[in-house]
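First, one chain by itself in structure tokens, the form predicted alone.
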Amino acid sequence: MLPHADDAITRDGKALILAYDHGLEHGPVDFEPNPDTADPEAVWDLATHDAVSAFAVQKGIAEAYYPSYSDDVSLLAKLNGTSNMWMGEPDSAVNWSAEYAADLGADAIGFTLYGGSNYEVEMAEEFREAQETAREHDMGVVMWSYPRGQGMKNDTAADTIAYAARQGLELGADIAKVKYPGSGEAMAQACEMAAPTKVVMSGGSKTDDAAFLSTVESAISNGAAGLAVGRNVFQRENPIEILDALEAVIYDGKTAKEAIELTGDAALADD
């Protein structure tokens, strides 16, 4: 990783990456809880929220919408991704190049690495090419570091997540996105292993507001630099309110309870 390479996609050293690559990775099912979000413009509008430090999308979504939002949104170009219809050993197609992302105006690239997959070697080599090209264009690099494969028994075990975070550092990522390993202590271990590489927690499947914010609070208080989240924002009926609450926890150091109270939103407070 390079010092300050992620400045364009962080705020005061913290990050809230709003991810919207779900249409490719998971398909239309992810839009069913909030059908309006099948329209990319609805989520681009959310990405203009002050809490959002970067917006992660695939090539087609970036091409179609980023020119209209370039003044208000930091673009994180998610270079690889595979549909949920793929049933083989975990792998991820490279769908656009770092060079093309730079030409489009991206501030950083994102790249998934499935450590432990039978395709890990090829994916690591693809990451190398993307990472080095990103450096040529002064872009930051975010690794979606997701241990996964037929030999992986527990992809959220503490040692596994710590290894995933370390892979981010070893291979040159400025930020490593990892799953929450189940406890603050385990998250602290992952952050320690990542050393100067920032660690952000994956938002995962939608949970209730209080539980979600409490997990984010735990991650932040144990060294995480922030969050990369999609469904836990855009699947909600109150996405602006949850972004307000996340802003308080990630950037202002508020507790989950304080964040809910600050929003003044009865629906959040009652969860």
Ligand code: FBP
The other form holds:
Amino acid sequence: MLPHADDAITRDGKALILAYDHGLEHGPVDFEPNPDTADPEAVWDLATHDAVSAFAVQKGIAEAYYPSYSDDVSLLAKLNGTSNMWMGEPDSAVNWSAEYAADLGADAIGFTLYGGSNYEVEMAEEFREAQETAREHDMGVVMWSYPRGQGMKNDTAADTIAYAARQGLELGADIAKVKYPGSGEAMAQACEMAAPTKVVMSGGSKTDDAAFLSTVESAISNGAAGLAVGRNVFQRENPIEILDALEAVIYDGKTAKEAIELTGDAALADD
Ligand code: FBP
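Given the form predicted alone, state the structure of the form predicted together with the named molecule.
Below is the whole assembly, all chains and molecules, this chain first.
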């Protein structure tokens, strides 16, 4: 990783990456809890929130909307991605090149690596090409480092997540996005293994405010630089309110409880 390569997608060294590639990865089912979010414009509007340091989307959503949002949103071009309509060993199609993303004005590229998959070698070679092109264009590099595949029994075990985070450093990512490994101690180990590559926690499926913010607080207080999140924001009835709370926890060092109080959710603050 290079110093300052991720400046355009971080704020004071911290990151809140809003991910919106779910229409491809999971399909329209992810929009059902909040049907307005099937309209990309609704989520581009969320990405203009001050808390959001980068917006991760696939090519079609970037081509159609980024020209209208380029003044207000940092674009993280998620280069690979695939639907879940097929079965098999984890793999992901490269849908646009880093060169094409640079031409569109992207600030950074994002790339999934399924460590442990039978396709890990091919995916790492595809990542190499994208990473080196990103460097030529001064774009940051974010790796979705997701161990997964036939031989992977527990993809959130502490050692597995530490290894995934380390792959980010070894292969030249500025930021490695990993799943929460279940404890603050395990997150600290992952961050230590990745440094100086930053680690962000993956949001995961939607949970309640208190549980979600407590996990984010644990990740941040154990060395994570932030969060890359989709469903836990856009599936909520009030996405702005959770973005306000995340801003308090990630950038201002507030606890989950303080953030909930600040954002006015008194009922949850009493939990
Ligand atoms: P979530 O916060 O909704 O989990 O989004 C983060 C993300 O990495 C997305 O970029 C991607 O679409 C999704 O998770 C993939 O999740 P999974 O591979 O676990 O189904």
